[in-house]
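A single chain, nothing else alongside it, follows as structure tokens in the form predicted alone.
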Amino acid sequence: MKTQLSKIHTPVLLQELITHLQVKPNGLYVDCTAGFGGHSQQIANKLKSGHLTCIDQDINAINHLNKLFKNNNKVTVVKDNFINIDQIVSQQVDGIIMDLGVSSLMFDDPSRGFSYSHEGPLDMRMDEQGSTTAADIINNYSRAQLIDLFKKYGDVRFPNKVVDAIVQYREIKPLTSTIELANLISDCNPGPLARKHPAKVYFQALRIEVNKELDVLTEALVKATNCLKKGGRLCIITFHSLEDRIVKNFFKEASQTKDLYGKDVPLSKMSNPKFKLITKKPVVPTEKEMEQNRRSHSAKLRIIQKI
């Protein structure tokens, strides 16, 4: 890979999220989402007879991960999607950590197609042996299919537009690049209209699609709470606002009593909660860490105990 891993490699909210983690040095633990292991090594050197288990999907991530703890016996390298920690994991741990951001290897390696200021093939597969690419979605999708997509994933209240550039462009050769989406998109946005590129939340659509990211999120939610111990800790930092709030509805529900009867019985039980919310509000970076690392910006991280 051309980019230099210490030059841009900064794992986000990292003091806050092992503080709250509360690594045991006998503990088990998973970083769903170990990327360039940046969370992962800080667990591993609070470590003694614990262990913990690193997860990531892209072959990248893997290699350097694998270099990065070749000689610790604390830790495993699994390349999967952490929506398959229930098979990985085969019993309950102390702390499990998801960062649900993209690596900025992935988005600073044209190749990846991740970028819409770099030239490069209309991928976005953080899976990189997945079979759809971004692609495949823009010349294959109805228009219809389009327009729901970019207004579900991307909050783009009319897209119609845009689309309809697509479509039109598509019936004369297929869209195959970063910068001809982006571009296309700019054209059908001209004029200095915000603080950020046109493309940007059309991109981020396309990615979540690809890489089925809401949905993975939404099961490894299930999946990661049955495999914590009582005590167990979640922690997860997201980016966009479609992730936190899937992140933030779930710990609501499961931190909640629940009426065992329902609303329809006169009569009521009350069950209690399994999970305790450590973090009501989300944790956000510091002003120095933003400005450090403008990546962060966007980053929060909750919290929540298996009790």
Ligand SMILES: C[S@@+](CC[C@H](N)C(=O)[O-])C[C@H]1O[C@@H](n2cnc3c(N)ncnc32)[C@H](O)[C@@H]1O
Contents of the next structure:
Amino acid sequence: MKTQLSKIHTPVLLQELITHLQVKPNGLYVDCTAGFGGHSQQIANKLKSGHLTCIDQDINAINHLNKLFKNNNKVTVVKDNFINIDQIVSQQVDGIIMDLGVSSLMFDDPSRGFSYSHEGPLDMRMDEQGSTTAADIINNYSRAQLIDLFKKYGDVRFPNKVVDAIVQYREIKPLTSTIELANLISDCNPGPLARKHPAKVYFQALRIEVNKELDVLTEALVKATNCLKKGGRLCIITFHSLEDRIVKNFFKEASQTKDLYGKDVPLSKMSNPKFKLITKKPVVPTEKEMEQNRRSHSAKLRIIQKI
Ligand SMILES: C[S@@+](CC[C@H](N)C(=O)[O-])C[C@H]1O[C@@H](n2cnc3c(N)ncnc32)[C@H](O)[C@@H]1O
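Counterpart to the form predicted alone, namely the form predicted in complex with the ligand:
To see the whole picture, the full complex is given below, headed by that same chain.
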């Protein structure tokens, strides 16, 4: 089972996350992005009378988790978006984890449309019932909306040439395949092959928009922290700078004392912070992990604890 699982998806920062989560045998835990169960399995192994709720919005992950935990009554599997965590858990919990983004299996499955190097439909929905696909965005957003999207979520400084090519192309026929879009982007960025494929950042931006990843994360952080017991920990692994910035700023804000009167009033009354920042600097993978798992390169683990 171990070899099979690592072929599907190698969990990132596994030992570091499990150590920081401080799993209690009788505790209650939620894995918001259970995927193929790499982190969940380690948590479940440490439970005696405790319980783990595994959430994922991807049907393939859910089918896998249902098989993995079939005979384990300490684990419940829920297909949902973790933005609904407050409705999924019925009582406060000892620990919540998020390992954000897509799984290797999703990324490597051409039919999901996440990869710019495999022919597939321009889809990119993590939840196959989601209302908007990448093709909907590419074919229906205005020129200005596309420019804004690639700047904001792809960090592309000058996306105009690519966007103009998309707009011209779709006047003749809609863009429907990953390779069609990847080639169009490459044609706008000629020259020697750079270290990164030029389509990478455009695909990243589309994926974030299709799945509303940053909005979902922002709202879920508030809900997840409300779901923690005193002493409970929230551990989050991010893979790109935009989501890491959201987590970093939220954790910083939550663990600061605040002047309850505000800075315009001469009196001051400081509030006690509700959270303790466990990681002043993020935990990052070792050289060895990075060598063994390319996907781990950009991973950052941040943790806070409710006081
Ligand atoms: C990086 S993988 C997690 C891998 C997992 N930790 C493991 O060890 O197998 C991320 C997973 O989170 C899921 N996911 C991402 N955003 C989600 C959301 N908002 N709600 C529910 N699941 C989400 C994806 O479907 C994917 O399966």
